[in-house]
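The chain below stands alone and is given in structure tokens; this is the form predicted alone.
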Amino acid sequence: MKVAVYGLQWGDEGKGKVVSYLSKDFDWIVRYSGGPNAGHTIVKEGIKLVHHHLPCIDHGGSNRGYLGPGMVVDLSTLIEELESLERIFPGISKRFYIDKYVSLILPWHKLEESALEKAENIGTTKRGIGPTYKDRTARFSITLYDIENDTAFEKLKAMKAIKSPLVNSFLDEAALLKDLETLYNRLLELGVKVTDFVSIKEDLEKSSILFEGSQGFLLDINCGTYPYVTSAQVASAGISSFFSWVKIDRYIGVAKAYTTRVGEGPFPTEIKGEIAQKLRERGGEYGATTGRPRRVGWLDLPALKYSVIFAPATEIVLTKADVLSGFEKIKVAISYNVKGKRVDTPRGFGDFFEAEPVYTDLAGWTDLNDPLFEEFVSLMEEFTGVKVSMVSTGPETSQMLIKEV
């Protein structure tokens, strides 16, 4: 079995949980795309944990978890995580897999994006993902190759003479080769195993993979709110890249039962006020990553029916219904007024910026057994024309309704 699960927003879907959920089920739990920019929340009987690079394997179990080619990856982050997990899981490390080809976040590339950021204020976790994504594709990134096979220092002088002179003035490439060399030991020293795409195939192709997407699609590179997105492929188009031999037997979309969004760009249903604070705090909607408070508003059904039909979904996961339980009214987005014509489909990142939501009011739901609850899911299915196959009745992760599809 091969299952891809990823987010069909703008992220904090409530991704980590679901891949928590199933993953006891899988031999291996694949991250694909993204890097520390990801924030997956876990709860596990009252411990918190928040991935940032890795994959959420069963902690507790045996399966194992692979760092793919298609990311990007801070070292001394990467190591700070597993070091935590470590105190709790002693071993874990021993259970993760990183591809040599992932490209290197270098500290230069978090200057350049702050600098980005002052420019054009996107919203972004200025961890340095797009600059380290922005360099593979100039083809002058560092990779784990590169430290293995002593091509990462000719490397680093061509990438720092391109960059600006701030970065000149103070990055020695000499020293940074030796602290990436000192990280890359602490690594394997960790019991890390340093693969590639193409010598862990065979393990991959006889065994059961989750494939766990970062962000969410509405953030996809090419196909979200384009220039406020992050720089990779969040969903079926990133697992291709390097995976295009995997055959998805389900394609799972996780989406809330509102929307939040964090940083900048279109947000169509967003509210503020008194409602926005409320859900907000009830929803503890906090970046996992950034600790910002997120951006909340309505569920909207096109932003979700544009992304079943583009990331794809075969099933929603629907999470955070819980939150809205006590409200007495709730709003839905059924369509966009766009320059004066009603669109239920947006037709590309350019509708959700002229976008006008279209609302219809529903009666709230006491609990996820109010009768009411269901109306507002079956509005949903219908819209979309994809089922709920799971509700999340709250943060751990065993706290899963299982519907029937």
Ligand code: GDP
Given for the second form:
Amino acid sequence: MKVAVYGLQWGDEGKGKVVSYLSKDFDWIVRYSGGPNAGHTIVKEGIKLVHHHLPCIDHGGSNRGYLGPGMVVDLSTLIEELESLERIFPGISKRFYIDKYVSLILPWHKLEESALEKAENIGTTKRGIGPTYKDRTARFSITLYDIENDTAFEKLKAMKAIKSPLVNSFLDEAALLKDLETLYNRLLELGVKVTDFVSIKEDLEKSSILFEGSQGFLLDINCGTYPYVTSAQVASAGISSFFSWVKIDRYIGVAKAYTTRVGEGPFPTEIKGEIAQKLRERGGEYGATTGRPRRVGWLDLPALKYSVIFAPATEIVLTKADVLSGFEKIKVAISYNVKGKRVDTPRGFGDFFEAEPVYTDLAGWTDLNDPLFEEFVSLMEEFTGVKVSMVSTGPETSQMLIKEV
Ligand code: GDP
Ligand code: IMO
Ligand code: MG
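Previous: the form predicted alone; requested now: the form predicted in complex with guanosine-5'-diphosphate:
Next comes the full complex, this chain leading.
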């Protein structure tokens, strides 16, 4: 079985939770895009873990995790992540594989990002993601392959010339190469296997694979609310860049019962004030990577419809509906008014900037057994044309309700 799990909103939908629930049934958990901008939370038997680079493998089990070649990786924070996991699960690093063709996030990428942010004001996670992908697209990035093959030094020297004056002030290419080699050796010491997408194909082919998406489709570089997006393809297009040979059996889209967004950019159903604060506090809506308070708002069905079509999703896992339990009234956007015209599905990302949401008011549910919650689920299903196959009922990995579809 080959399954894809990815977010359908602006990230933080609970992908970590959903992957950790499904994880034990898969041989491989594969991260295919993004990098440490992701913050995927797992709560298992009271222990809370946040993964940034590492796929959410079944910690107590024996399956393996693969950091695929479409990722951008910061070696020093990856090692910190592994070392902190090692303190709880000694030896776990040996179950991770990293592709030698990942692009490395280097010190100047963060500097470039700070400079860009002054002009663009995207509200990035400041992890150097955009500049690293930019260098990759410009055919100018450094990979683990370069460290292994002594091609890193020449490239670093060439970069120093190009990236001045930003970089010249601090970059000593020999010192940086030494740092990278030390980090690379530490990875090997921990037992992480360095592989590549061709060598690993045979093993993947005969195994069950769960592809773990990062970010959310509305942050996709091509289809998201550009320019307020991340720099990678976050859904099935991101998988197919290196894994086009995989036939995916299920495309599982993860969506919250409301909406959140971190950083700048359009957010038609955003709310502020007392209800927003209640939602933020009850939902613990603070960034898992940066700690920033997340912007919050009502469920946006037009946006969700856009995502299920283009991500795409063949089923939805609904998360965080428990956070709305006890709310007397709930709003759900069922269409947009764009310059006086009714729009049911955004016609590209431009509509998100102009959209005034048209809401329907629903009576809130007391708990997830309440028939009023069923009505909410039916509305989602009818509107999107996609069934809700599972309902997450809390942050714990085991808190999941399987629906008959
Ligand atoms: P991700 O980036 O999509 O993996 O999501 P995050 O981990 O950044 O944010 C989701 C937050 O909601 C985390 O704190 C999870 O522990 C929590 N969470 C996930 N699913 C549920 C749920 O169904 N109910 C509640 N109350 N919390 C949830
Ligand atoms: P997970 O995987 C929520 C947002 C940032 C910013 C924009 C660009 O946990 O859902 P970047 O650092 O990627 O260049 O920032 O994208 N962003 C996320 N928001 N969850 C994430 O990941 C995000 N990764 C990036 O806040 O608006
Ligand atoms: Mg997150």
